[in-house]
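Encoded as structure tokens, the following chain is the form predicted alone, with no partner shown.
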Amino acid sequence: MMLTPEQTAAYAEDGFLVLPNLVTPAEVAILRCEVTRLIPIDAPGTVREGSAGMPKSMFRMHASDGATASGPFQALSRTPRILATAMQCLGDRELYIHHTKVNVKAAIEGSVWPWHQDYGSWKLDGIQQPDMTTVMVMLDDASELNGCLYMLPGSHNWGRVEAVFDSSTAYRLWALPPEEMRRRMRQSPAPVAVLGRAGTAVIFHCNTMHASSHNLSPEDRWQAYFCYNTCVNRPVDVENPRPDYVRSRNWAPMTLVADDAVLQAGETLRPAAE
């Protein structure tokens, strides 16, 4: 897949680009089966919330080892639709994954993600330049009721804004102070709700402000995130680095796989016919 000049211009201007129907229904079904398999596993990086103990986030599905390793997720992270699109947006063919995660926003109890820039945390990981992008893939239909993602157009042009550590939700992160966010939003275009059917994707710059609200619907809302960095921008050593499920130590350039690799990986998971 190659982005059109109009799409690359929109990404450069807005800091994000929505890609409908990027993942097929058959692929979504395979990925959802993998999420269902992984939900009960208590692995490093799995953060739970709510009365049912559903994960707010699970990490490291793209790896080839570990409790949450998943062949279909690893395959998707390397398909041309995902990896080549990230290469095009970053202008570099040598990329690695900083981390992957699935956010499982549980029905009724799935909590907010406050306004933040991903690079607010990633700079603290030792990454020197904001040459990073994320591809989010919807594994459920996303609506405003079930806590869809919101993007603030053009906010990537602010550069990194000094953040504060927000401990108000189950997954703590560096977010913008509320008063600073209010001031900046008054001077910015209106936030865009990223809505769509399962299989829709959005690619967004690491400095683009984004957030999501509570899931007020009776159904969970699942979304997968693949965070890419250029190999030349790999993190430098920092004191007390975060664990590798959130700050990868595998900086080898990724290679593209066949576009049907998710379907092939799904076939290997099927039980043999009796």
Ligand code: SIN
Second form
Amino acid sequence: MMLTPEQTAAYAEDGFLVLPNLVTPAEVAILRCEVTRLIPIDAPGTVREGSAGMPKSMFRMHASDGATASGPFQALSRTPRILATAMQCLGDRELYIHHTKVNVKAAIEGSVWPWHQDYGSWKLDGIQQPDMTTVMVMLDDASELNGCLYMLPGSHNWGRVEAVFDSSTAYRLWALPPEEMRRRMRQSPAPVAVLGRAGTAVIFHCNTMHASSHNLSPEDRWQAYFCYNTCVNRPVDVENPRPDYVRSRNWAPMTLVADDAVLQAGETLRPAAE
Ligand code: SIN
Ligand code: MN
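Please supply the corresponding structure for the form predicted together with the ligand (the preceding block corresponds to the form predicted alone).
Let us now look at the entire complex, which starts with that chain.
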């Protein structure tokens, strides 16, 4: 898949681009089976919340090893639809994954993600340039009630804004200071709710300001995130680097796979016919 000139212009201008139906219902079904399999696993990086102890985030689905490795997620991270789109947005064919995660945002109890820029944390990982992009894939329909993402259009053009460490939820992150957000949002176009059916994706720049609300609905809101960096921009050494699940050390350039690779990976997971 290639983005049209209008789509690349929209990504450059807004800092994000919604891609409806990027992933098919059959692929979503396979990925959802994988999430169901992974939820009970306590792997490095998994953080849980709420009375049912559902993961707020779990990591490293794309990897070939480790407790949360998943063939279908690895395949999806390398399909032309996603990897070639990230290559096009970053203007580079040599990319690797900084991390992947699934945010479950459990029914009723799944909590807020405060306004932040992903590069707020990733610069502290030692990544020198904001040449990174994330593809989020909805594994449920996303609505305002169930805590969809919101993007602040054009906010990537402001560059990285100094962040503060927010430990108000189970997933502690570098968030934007409230006073700074009040000031910036008064000067900005209104935030855009990223809504859609399961299988819809959004690709967004690492400096785009984004957030999401609590899930007030009776159903979980599952979303998968694939965060790409250019190989030349791999992190420099930092003191006390974050663990591999969130700051990958696998900096080899990724290779594209066939576009039906998720379906193929799903086939191999099926129990053999009697
Ligand atoms: C994120 O920004 O990293 C996650 C937001 C969400 O899942 O709502
Ligand atoms: Mn984020």
